[in-house]
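Presented as structure tokens, the chain that follows is alone, the form predicted alone.
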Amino acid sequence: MAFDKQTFWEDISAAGTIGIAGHIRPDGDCVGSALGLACYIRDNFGKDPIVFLEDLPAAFAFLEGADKVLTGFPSSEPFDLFIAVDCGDEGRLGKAMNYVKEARKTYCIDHHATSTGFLENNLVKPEAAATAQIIYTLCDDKGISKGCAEALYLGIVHDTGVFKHSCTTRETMEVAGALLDHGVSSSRIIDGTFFEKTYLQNQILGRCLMESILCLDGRVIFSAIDRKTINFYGLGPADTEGIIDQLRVTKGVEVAILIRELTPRSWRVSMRSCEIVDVAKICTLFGGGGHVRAAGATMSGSRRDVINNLTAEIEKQL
């Protein structure tokens, strides 16, 4: 069903209970979109949505409403309205999909080109740099508080790589500027949640860079983190944030690949490209998805199998 802005807010106004969830392994845009939307609803409709996220990275704990986020998925009565943000399909929504199946009405707000429009009402805008950007356009600027603005600004910052990715447009910058007018501290969010790294994050970044390998005439770089390394350092998902982006800026590289072993012979794949390769197209072949320049998937096999399968597809596009 087509998404209607007026109907969306009318449904929120009429709903007794509202749930919001983002994709598994939530990133900045996912967290910022979920908390920003929840904050706007609280401020303007007098309702208190329940936000479900698989995990909440510690760097985002300062956001308004972060202390209320549920990282577990307890059983509950069906929600009157359930909203999925920054999530393109059932698999990416994870355990929160159970709430969707029971909800009386559902909405999806997303910007992934591979989004399947899997809910009752879907607003999918692949041209938007971030889901947080879309949510801003749905809101009345006069009704945006500082807490809401901080969450949405954080979402945009993270999905644009601090406004340097090719998805950044004039509208993106205008929205970001409008959010700054609400008292957002740009340096606090950019330095504190994007650039600042723990000592452990720097350790694993250094190891991944040192052990990385160039292939396809230096146009592809990849690195792998196996279970032995994960266990040795006690790594969590947040500890590997930023590694793939550092690999991508290697001179002469078109595609960067980071694979992280989940279980024996199961790997989480992250891919980034610069100008030529559509990594979303490749990840979709292996059951994943994402954006043209940033995508991911989960693949099975040995490390060699995964890299060989990915580079074969990259080579076709190069």
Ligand code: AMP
Second form
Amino acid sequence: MAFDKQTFWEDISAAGTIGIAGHIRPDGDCVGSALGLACYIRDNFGKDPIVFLEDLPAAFAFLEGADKVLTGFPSSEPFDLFIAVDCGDEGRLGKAMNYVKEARKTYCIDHHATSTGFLENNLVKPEAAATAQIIYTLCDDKGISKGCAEALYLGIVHDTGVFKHSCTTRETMEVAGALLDHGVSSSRIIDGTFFEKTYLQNQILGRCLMESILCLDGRVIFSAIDRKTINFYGLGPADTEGIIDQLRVTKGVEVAILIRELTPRSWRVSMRSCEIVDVAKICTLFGGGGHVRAAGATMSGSRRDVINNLTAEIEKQL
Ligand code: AMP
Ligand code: MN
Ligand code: MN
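The form predicted in complex with ligand AMP, contrasted with the form predicted alone above:
What follows is the whole complex; the chain from before opens it.
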């Protein structure tokens, strides 16, 4: 069904219970969108949505409402309204899909090019740099508190790589500017949640760069983190954030690939491209998805199988 802004707020106004969830292995945009929207609803409608996230990376714990996020997915009465943010398909919503199935009304707010329109009402804007940017455009600026603004700003900062990726538009900057007017400390969010790395994160970054391999005449860079390494360092999903971005800026590289072994012979794939290759198209072929310049998938086989399958597809586009 087509999304209607007025109906969306009327539905929120009418709902007794509201649930909000983002995708599995939540990133900054996912957390910022969910908490920003929950905060806006709390401040302007006097109701308290329940936010479900699989995990809450420690760097985001200062956000308003973060302390109330449920990282388990307990059974509950059906929600009157359930909103999925920054998530384009059933598989990516993970266990929160159970709430969606029972909810009386469902909404999806997302910006992935591969979003399937899987809920009752879908607002999907692939041209938006972040879901948090879309959420801002739904809200009345006058109703935005500092806590809400911090969450939305954080979402935009993370999905644009601090206003650097090609998805960053004039609108992105204008929304970010409007959010700054609500008292957001940009350096706290940018340095504190994006650039700051733990010693462990720096160590694994260094290792990935050292062990990276160039292929297809230096146009593709590839690095892998296997189970042994993950266990040795005790790495969580947040510990490898940003590595792919450093790989991508290698001179001459068009596509960067980082794979992490989830279970034996099953790999979490991250891909980034600079100007030419549509990585969402490639990830979709292997059951994943994402954006033209940033996408992901889960693939099985040996490390060599994964790299061979991916480079064969990249070669077709180069
Ligand atoms: P990542 O490499 O995990 O940072 O993901 C890059 C982008 O692709 C993010 O916007 C993700 O939300 C998206 N993405 C990653 N994996 C998938 C997937 N399996 N299906 C759809 N989108 C994905
Ligand atoms: Mn995301
Ligand atoms: Mn996003």
